[in-house]
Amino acid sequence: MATIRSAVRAATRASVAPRFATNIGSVQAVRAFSSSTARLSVREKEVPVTTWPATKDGPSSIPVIPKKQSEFEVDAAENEEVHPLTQEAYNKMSPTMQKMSVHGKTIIITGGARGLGNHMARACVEAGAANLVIFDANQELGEAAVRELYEKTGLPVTFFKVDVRDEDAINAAVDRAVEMYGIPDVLVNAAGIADSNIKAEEYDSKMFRRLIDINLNGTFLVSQAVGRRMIAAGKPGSIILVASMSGSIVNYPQEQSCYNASKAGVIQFGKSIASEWAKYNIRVNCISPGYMDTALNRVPALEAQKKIWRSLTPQNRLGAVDDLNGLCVFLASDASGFMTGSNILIDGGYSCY
């Protein structure tokens, strides 16, 4: 029996939890810049943007693309209280302690409307983040992402709505947020889908270019605008990727050939611009989740595949939506200044078989 156990949990590598980009004040509208570069992704003509407190310009209307309502489920979670550090409790804290938090830095995170990525946003607001920036695909959840994180903390909160797939958009975004908070201390790419349960030899091929586009070529785009401009400002930073344990394992018992290829780009990416980028002071590292307890899980089809996916992790569970929230925060942090190139797994032991 043992062996059996064995055998069975040596063939179940696990997928992280679907993450999907998600996308909140003041909207405006940042001209992207053009390109005569063909691409799979649809141009955005301008980058819609949205800042908590509003500017003087006030609010200013934007299209709101219709969402499928399974796009709309939010981590219960995602309604509590979000508690900034303040100044005079920064001050009380040890240098130790000091070093761990992300006081006064600016922080920019892809696919933080909801899920991981906001959550991981939260995070940093809690740990003391001076400035948030939110990239999202998605205007709605967006916009109310930001405006929700303002309510509760005062803290200066933008989104810009970014496809990660669009070049031009990502460019403006950065360059606005760099006019209005200073080249960004850190960046954590957390946008992503995931596609699941599909051979491989039945995968139709747009779908795998559209995972790729958005979970592999998107993290690329977005580390790449980013870099540069601390590279050219000779600003220290950190850069956080989300990959996943998929890209070092294979899954069982859902098949997603493609999903685990993406994430496993995103981890050998994130090596290879760390030892390009370690002589500009710019720190790159990914965290690699294992089954998460996402919105997006909870639905009655997966209920069969997460009794397997549970049974065979050591802890016995998913990961909670904040599970991420600390390595995230260490990772931007000082704290973390001698760490770079590394792929840390967070799966509750699940890699451990």
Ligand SMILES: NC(=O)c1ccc[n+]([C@@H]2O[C@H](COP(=O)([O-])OP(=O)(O)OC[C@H]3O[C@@H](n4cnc5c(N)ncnc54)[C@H](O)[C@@H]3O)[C@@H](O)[C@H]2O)c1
Given for the second form:
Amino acid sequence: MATIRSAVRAATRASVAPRFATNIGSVQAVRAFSSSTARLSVREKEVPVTTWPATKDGPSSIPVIPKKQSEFEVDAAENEEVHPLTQEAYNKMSPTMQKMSVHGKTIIITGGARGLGNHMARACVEAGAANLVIFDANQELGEAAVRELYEKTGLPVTFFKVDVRDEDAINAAVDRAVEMYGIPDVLVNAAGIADSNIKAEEYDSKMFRRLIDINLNGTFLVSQAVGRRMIAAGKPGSIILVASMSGSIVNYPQEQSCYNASKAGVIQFGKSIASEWAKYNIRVNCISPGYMDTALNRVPALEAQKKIWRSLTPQNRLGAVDDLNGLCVFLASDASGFMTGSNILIDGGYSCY
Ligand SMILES: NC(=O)c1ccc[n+]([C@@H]2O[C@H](COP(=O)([O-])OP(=O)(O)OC[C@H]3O[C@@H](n4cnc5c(N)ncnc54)[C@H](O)[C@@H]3O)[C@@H](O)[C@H]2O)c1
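To test you: the structure above is the form predicted on its own. What is the structure of the form predicted together with the named molecule?
Up next: the whole complex, starting with the chain shown before.
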């Protein structure tokens, strides 16, 4: 399947301006070669249905109503509701669903002030978290996020203004969070930044270092701070690192060697500490998203590239801002007890080609 992507690249490279700023014509060329066209070429008008116990009318069929292209687009409207899992609702859940919840757990989320981290925080509240702690460098957004979560749920939620590059601030915040809520059960590392459309030969070394410092060193510092306390207390835990598909594939068409390297580092760091800390019952797994419809990507300069990204994604869309929620809750829950050292892609199929 790699040949499909090679064909797309070959077809576009000749006609597309280096940064794909507004070259709509070349975007259409990409779409013409995209395998999503081939994928949709087999279409049934009816789907046979067989039911057991058999109905008196015997087998039947249902008509297939084709979707319009626009219906594949992500609904960018964000669900503003947050429904905490009540004790009563938890008690009524089956054992399997109880195990898939995070009932009673204390969870720290970095980068939880907005975007994917914020939506994973909301999901953890809905899945039964007892306490939630957000670390984020953005004071205003962080304060607003915890106020909103508290007002909507009544759950204890605390925001610490922490830059994940600042080891002392991280340790102070983790210590205070432990005083308030006890040793955390779960850490979700979502804080991160992205640079793109910068050629490696032109990359400013200070920018390169800054990104590695936030995405990779920051992941190390927070994981170490929380992991140390879990180990010292003999408490089992789950650490979830938000990496990226860019840690496993090279994005196209934009050049972003530093981001890709930082996320590859996160994945390999995750596997390494998963191996080291398994003896302490600390599990470490990575979530690797594909292109997501978050503020990081909602900039006019990326519009033309987004068309290319969609055309290279089998689901023909960007991920919604809450598309990581289910996996995050699962990895945080005891239902994933035998999972550690995994790197799970959530990319609409992008990495299949
Ligand atoms: N959006 C995507 O397409 C995409 C794809 C793959 C992976 N990711 C990863 O997912 C994570 C979240 O991305 P997002 O799209 O929600 O981004 P976002 O910019 O919406 O949210 C990132 C959050 O991290 C915080 N943050 C940034 N630098 C920080 C620092 N030094 N210290 C503490 N907090 C800091 C920001 O204030 C923000 O609240 C990032 O690690 C990103 O690399 C995103």
